[in-house]
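Listed next as C-alpha cells is one chain, alone, in the form predicted on its own.
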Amino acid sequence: MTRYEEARKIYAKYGVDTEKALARLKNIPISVHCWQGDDVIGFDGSDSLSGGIQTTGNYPGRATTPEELFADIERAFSLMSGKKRINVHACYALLGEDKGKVDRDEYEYKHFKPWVELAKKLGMDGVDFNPTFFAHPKMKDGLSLSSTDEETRAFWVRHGKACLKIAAEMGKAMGSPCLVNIWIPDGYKDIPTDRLGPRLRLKKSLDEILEEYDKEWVIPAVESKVFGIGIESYTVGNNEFYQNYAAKKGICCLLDTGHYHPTEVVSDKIPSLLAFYDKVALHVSRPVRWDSDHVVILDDELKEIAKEIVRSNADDKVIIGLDYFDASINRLCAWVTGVRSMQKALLYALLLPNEELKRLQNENDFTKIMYLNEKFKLMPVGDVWEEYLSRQGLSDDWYEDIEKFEREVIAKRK
C-alpha cells in the first residue's frame, strides 16, 4: 500500500474524501503576477519604483528584456501545478517601434498581444490586467486619479479607459473574463487638511473610467491600502472608500493581504464580503510588520484564507491572485514557492471535515471543534500533496531544476 493509499484511508475515517479534494484543487485557478520576475520595473521606460512601494535586494540575473522575462516565466510555470493565469501590469507593454511615441493613455491591445500568446502557449486559464498608476513622470505631486491638476487627472483617466479596452481583447482572446484591478498610490506624507476633496476627485475619475466597458469580458476591481512609503498619514483609496464604491457601482472589491493594519486579517474579511458581493478578488502577499510583499509561504493566515474559500464553497467566487516581489532571492524560486504554498493551503482546507465542523459549531460543541482542529494539524496532508503533484508529472523535489536554470541561463545575463 502506498503512502497516499494509507493517507486516504486515514482521512476516510473522518468522512473526508481525498479524491474529491484532489479533483477540486486542480480546478481552482491562481493568477500569477509577472512583476516578481523583474522587481516591478516593466518595459515602458521606468527604471525604479515610486508611489509608496519598493523592492529590496539585488539578487543577480534580473530579467531586463521581454525575452528574458518570458523565459523565466515559462521555466517557473513548468514547476507549477493546477490551473494558472498570468497577471500583467500595464507597464509591461511591449511597445516595439512605438516606444517613446505613445504614452500610457494610448496603449492598445497590440502592445500586450505577446502576453496573450505566451499564456496560450503555456496552456494558461486566462490573463488578468492592471493599469499602472505609478513609476511615471505624470504622477504629479504623488497624485494620479485624485490630482487637483485637471490635465494630470484626465491623463490617468484615459489610461484607465485604455486598459479596460485592452482587457476586453485579452478576455476574448483567452475565452475567459479578465480581472482589471485598479490600485493607485495617491496620498500624503503628513496629516491632510482636506480628506474629502481627494476622494471626491477619485470617485469622479473612477466613474469616468467605468462609464463604458465590456461587461462580458472584463471584471473591474478596486484595491485599497492603509498606507505606503511617503504617504504614511493619508491614503485616498482606503478600505472604506473602495468597499462602498464597489458596492454602489456593482463591481469587485479586491483584498490585498498586506494592505491592512497588522492586527487585521483578510481571512475574516472574505466571508463578510461574500455575504454581499458575487465575486471577491484577492492579492495574496505576506506582510512582515507592514506591506512588505514577502513571498507567500504556508503560514497560519494563508491556511485561514484557504479555509474561508473552501468552507464558503467560493471556488468560483473568490478570484485568487498573488502579489509579492522579493529581489533578495532567486526570483523563480519565489514564484514557485508562492504558488505551491497557496495550493498547499487550499489542499489543507479541502482535507478538513468542514461539514462536521460546521455542524459542531451550530450545536455549540466547541470542545470537539478544538479537538478536531488539533487532530488535523498532524494528519498526512503531505502524502496527499505528493500524490497531487505526481498525477501532474511533478514532484516536491524541484529546487535542482531552479539551480540548473540559474547556472545555465540566469548566471550568463549581464
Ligand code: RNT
The other form holds:
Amino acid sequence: MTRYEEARKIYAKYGVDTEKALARLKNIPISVHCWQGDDVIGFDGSDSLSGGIQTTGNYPGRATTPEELFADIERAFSLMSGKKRINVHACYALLGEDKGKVDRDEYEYKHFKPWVELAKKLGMDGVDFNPTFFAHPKMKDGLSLSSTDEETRAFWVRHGKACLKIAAEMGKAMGSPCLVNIWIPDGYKDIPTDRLGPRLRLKKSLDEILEEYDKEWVIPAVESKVFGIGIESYTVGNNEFYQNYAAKKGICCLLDTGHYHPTEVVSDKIPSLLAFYDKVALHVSRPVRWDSDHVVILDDELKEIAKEIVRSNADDKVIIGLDYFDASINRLCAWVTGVRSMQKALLYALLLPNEELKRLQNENDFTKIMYLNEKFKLMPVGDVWEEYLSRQGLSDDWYEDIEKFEREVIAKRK
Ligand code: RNT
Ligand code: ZN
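Form predicted in complex with this ligand, following the form predicted on its own:
Following is the full complex, with the preceding chain placed first.
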C-alpha cells in the first residue's frame, strides 16, 4: 500500500474523504502577485518604492526587465500546482515606444497584452489588476485620490478609470472576471487636524472612478490599512471607511492580512463579511510585528483563514490573492513557498471532519472538539499533499530546481 492509500484509509475512519479534498483543492484559484519578482519596482520608470511600503534585503538577481520577470514567473509557475492567476500592477505596463510619452492616466490594454499572453501561455485561470497609486511623481505630499490639489486628484481618478477599462479587456480575453483592487497610500505622518476632509475627497474620487465599468468582467475591490511607514498617524482609507463604502456601493472588500492591529485576525472577518457580501477578496501576507510582507508560511493564522473558506463553502466567493515581497532571499523560492503554503493550508482545512466539528459546536461539546483538533494536527496530511503534487507531475522536493535556476540564470544577472 502506498503512503497515500494508507493516509486515505486513516482519514476515512473519521469520515474524511481525501479524494473529495484533492478534487476541491485543485479548483481553488490562487492569484499570484507579479511584484514579488522585482521588489515592487515595475517597468514604468520608478527606481524606488514609496507610499509607506518597503522591501528589505539585497538578494542578488532581481528581475529588472520584462523579459527577466517573465522568465522568472514562467520558472516559478512551473513549480506551482493547481489553478493560478497572475496579479499585475499598473506600474508593470510594457510601454514600448510609448515610454516617456504616455503617463499612467493614459495606459491602455495594449500595454498589458503581453501579460495576458503570458497568462494564456502558462494555462492560467485569469489575470487580476491593480491601479498603481504610488512610486510616481504625481503623488503630491504623499496623497493621490484624497489630494486637495484638484489636478493631482483628477490625474489619479483618470488612472483609476483607465485601469478599469484595461481590466475589462483582461477579463474578456481570459474569459474570467478581473479583480481590480484599489489601494492608496494616502495618509499623514503626524496627527491630522482634519480627518473627515480627506475621506470625503477619497469618496468623491472613488465615485468618479466607479461611475462606469464593465460589470460582467470587472470586480472592483477596495483595500484598507492601518498605517504605513512614514504615514503612521492617519490613513485615509481605513477599515471603517472602505467597508462602509463597499457595502453602499455594492463592490468588494479586500482584506490584507497585514493591515490590521497586531492581535486582530483576518480569519474571523471572512465569515462576517460573507454574511453580507457575495465576494470577499484577500491579500494573504505575513506581518511580522508590522505590515512587513514576509513570505506566507503554513502558520496557525493561515490555517484559520483556510478553515473559514472551506467551512463556509466559499471557494468561489473568497478571492485568494497573495501579497508579500521579500528581497532578502531567492525570489522564486519566495513565490513558490507562498503559493504552496496557501494550498497546504487549504488542504489541511479540507481534511478536517468539518461537519462533525460543527455539529459538536452546536451540541456545545468543546471537549471532543479539542480532542479532535489536536488529533488532526498530526494526521498524515503530508502524504495527501505529496499525492496532490504527484498527480500534477510535481513533488515536494523542488529545492534543486531553484538551485539550478539560481546557478544558470539568476547568478549571471548583473
Ligand atoms: C500595501 C498594500 C498593497 C500593496 C500592493 C503592491 O500595504 O498591501 O496591496 O502591497 O498593491
Ligand atoms: Zn495588500
